[in-house]
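Encoded as structure tokens, the following chain is the form predicted alone, with no partner shown.
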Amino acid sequence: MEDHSIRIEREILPSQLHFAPVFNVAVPFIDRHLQEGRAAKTAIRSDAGEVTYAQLAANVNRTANLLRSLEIVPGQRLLMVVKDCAEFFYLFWGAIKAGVVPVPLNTLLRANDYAYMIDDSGAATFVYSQEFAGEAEAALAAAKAKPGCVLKAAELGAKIAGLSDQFTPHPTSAETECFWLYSSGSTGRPKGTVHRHRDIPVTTQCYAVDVIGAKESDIFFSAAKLFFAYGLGNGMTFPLWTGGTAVLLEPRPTPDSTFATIVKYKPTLYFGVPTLYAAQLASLETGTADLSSIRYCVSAGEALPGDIFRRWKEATGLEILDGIGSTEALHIFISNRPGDIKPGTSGRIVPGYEARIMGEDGQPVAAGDSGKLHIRGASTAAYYWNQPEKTKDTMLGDGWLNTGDTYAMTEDGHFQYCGRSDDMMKVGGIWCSPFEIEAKLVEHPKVLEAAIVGRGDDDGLIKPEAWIVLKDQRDSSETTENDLREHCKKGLAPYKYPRWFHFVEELPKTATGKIQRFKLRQH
């Protein structure tokens, strides 16, 4: 086989890849094009502008160059602060030819977050936007390990400028590590998550070919950003798998701003979370919007509710496919899809993955049992950076991943999901643990102890709520409510903030002072 080339057979479904020994994946994600005449057409449209097959190649060989004159040598980390911009992608694939492994970093966190982070992965480059700058500018100021080079993603055109736009690929395979994406854990300490240079092509074929048919002529617009794997498959890596165009938004989502990029660029993908969905169907309740470009609906980052799907065909005429994926397998492994939906499930299993519900004794749960689901298929991640113990808990062996989920198989196939097997709970998509917001609460003056658990609102999608016991109980108000609640906006990523309060006298626990959440979550 010619070095970096993948040969597909897919006859039958699973599509089979085979990598040639020399592989590096920027390569067919980004070379090929040019090869197969797409060199005129429109990679990345966004307000900021459009940017051909052409300009994109370019500018990838670009930043891989300026890499290689800052002496960012393959292996090292290349840490992302970085919007939803044409810039993420001369970044993160200019970084992987190069060798180098990019880590792009949810851009909603704090500093003490990016500061960890830092010195968790080691990294010798830091680069991120003008909008973050507040809280990534302290990171670098906190942190003990500081990267050799920092850059503003908004000077990076300038720095590439005089550069060649010629770049030999680094002589990877489809098994070197090849980028990080951080995932929370369940102790709330982020985990580096390792993919390797397979991963991005087998959830492009399995999921966006396979399952949802996704195709050259495809508009992929993502709301979901591209920092989680969620967001970095639909907005980035399938329309450069299939040769589509990719629409960017820039700031945060909301019903407003998609509704207007969705007319202003018509895609005919469309990838949403449910806490998003729920939020476009109040918006349409008193306005409307022309969705007739799109062809299918996605949802995923938690399940989405039956009744947010029968209300969103409903309004739109539109189905949504729900499915479930995760940060270790990089995308969907269980969905609904044309054809084969059932509200409230989260499909079945997508061609070229395997799953098992598994009991509390280590054997595969009867027919229609609730258990811990595994998944096993070739895009699940190799290790977590630095945590050997968290990747035996995760990383089985034999292939198998803990997904940390727990579901249970309906009689006609389709996976229901039951809720998480730890504390963790999942808030617009994004994990969210509840140690974090528990001791941001208890830096306030007013709160001794307190606890969170996940509650669902009233469209069913859950939302952290805090359960206080306050050092002084005459505190207890509305007031202090308030106080408690912009403290937690002020200090945490702004979807963390708990939606409900309860001032309590104690909380349940173990002998051992383990604060029992299931005992909260029963009320």
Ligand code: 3UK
The other form holds:
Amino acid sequence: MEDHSIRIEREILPSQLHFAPVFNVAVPFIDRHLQEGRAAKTAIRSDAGEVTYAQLAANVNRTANLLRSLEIVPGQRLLMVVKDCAEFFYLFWGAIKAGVVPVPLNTLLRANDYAYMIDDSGAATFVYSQEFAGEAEAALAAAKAKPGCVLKAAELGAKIAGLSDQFTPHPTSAETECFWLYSSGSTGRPKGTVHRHRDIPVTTQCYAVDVIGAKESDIFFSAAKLFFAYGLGNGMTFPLWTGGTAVLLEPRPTPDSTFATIVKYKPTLYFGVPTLYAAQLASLETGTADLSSIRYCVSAGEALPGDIFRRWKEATGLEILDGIGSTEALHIFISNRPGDIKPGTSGRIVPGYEARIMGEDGQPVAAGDSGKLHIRGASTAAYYWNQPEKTKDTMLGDGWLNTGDTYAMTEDGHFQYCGRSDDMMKVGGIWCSPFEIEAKLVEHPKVLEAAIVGRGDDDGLIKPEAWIVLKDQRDSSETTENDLREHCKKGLAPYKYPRWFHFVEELPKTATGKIQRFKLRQH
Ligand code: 3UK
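For comparison with the form predicted alone, would you give the structure of this protein in the form predicted in complex with the named molecule?
Once more the chain from above appears, this time first in line as the rest of the complex follows.
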């Protein structure tokens, strides 16, 4: 077999990664562990059972052989609407090993979202878990470009059972396109964000190892799901880089299910989002949970309010390391770190990345002023599939990436989050576009116009708030409010429905008819 190795220089930070000329990232993340004596070690642990590194490597090879036997050729996309389970690993790495491009999708989306992604990606293969069959099958029926091959994740085991557990990795390079993740924007459709083979090891070394000190003895539990770049790192690539163990939770992460998982599997590193920390804190007011196995907690997806950091530390004795990452950067690039935490800020730049805060004039702002955050680092996505304009706005050239966030630098060098440069909001760490919710609301026969803004709840976490002009003002009632809430819950991903409704006579608008959201936010 070819070399496929990574040489790491880490005498001084940032770590330097040197890739062999032929490089398939499945080799160091899957096969390497067998050479390093981890064949019998548990790679994945969940209520469905345990998977050793030897079993993982064999099933990844069998899955690669399955794809090859189905004539799925290198470069083709494989869409995955798959829950957090061992099959997720087999499909993701089996595809990569065969040169096929896996595209994990948010499992909370609806049929029309998936139909768009099927058509946009031109995927040859579509795989789904039974839990999502309703939306997935409706999407397949509605899609124009039907994938030639549709698989159910639960049937993977039976399909690969008789196949060879050997597979020669497709001879890609560090720069070859490896996998995509869809990222949503405030306008237009989600963007297929194209990542290369090199991007994964860059995040696992620069962030997981060098910032949080992840190591072989760690047990990783990510409440954030694998389909999210944050969860994909925490729950899969970090353990597979360090030779640690991944703990998977299949059902929805709630305070009860996450605490039960922590007590049962004793993770040493725990990864959540601010909304979940807030819910867990509320549940700790009446109950207890033994969190003593945890070394560090991590938060990302949206800003962690300083108050949640303090209350969590008081309740559990544990510190939460807040860091900002993005789908485009693949993982966290600015972070608080052990021994250097400034609550209410995102911390400092991760070694290996650079940041600049830019003013309207395209120049770096004066010290302490806020501006647009640009970052540069070796894990950033190559481009957006089929979207040259959006690629140009985000991937700025010279390796700089426009994050779309507004930041300021504090006096002692911590990055302070000041909001988005667009109207997008994060709800439970996942993107929500106000325009998408508004479009859903105006579908309702009683609604004339709708505007959505983000509003902080009692914990300081953002949720959608609706301002509605009804066709007939006399309809303004609690019944209408309930109807609209149900209408949104049915037609949108579940976290997107408005938590508050206001019925008004008109919406504030500019002379050109654009809704003035800032006026609604000030209410
Ligand atoms: C916001 C934050 C303040 C920010 C992500 C960790 O969230 C992730 O990726 P997405 O593409 O969203 C990126 C955007 O989310 N954001 C994320 N974390 C923070 N804002 N403080 C934070 N700690 O607007 C950013 O541009 O969904 C997070 C790792 C990988 C990821 N993909």
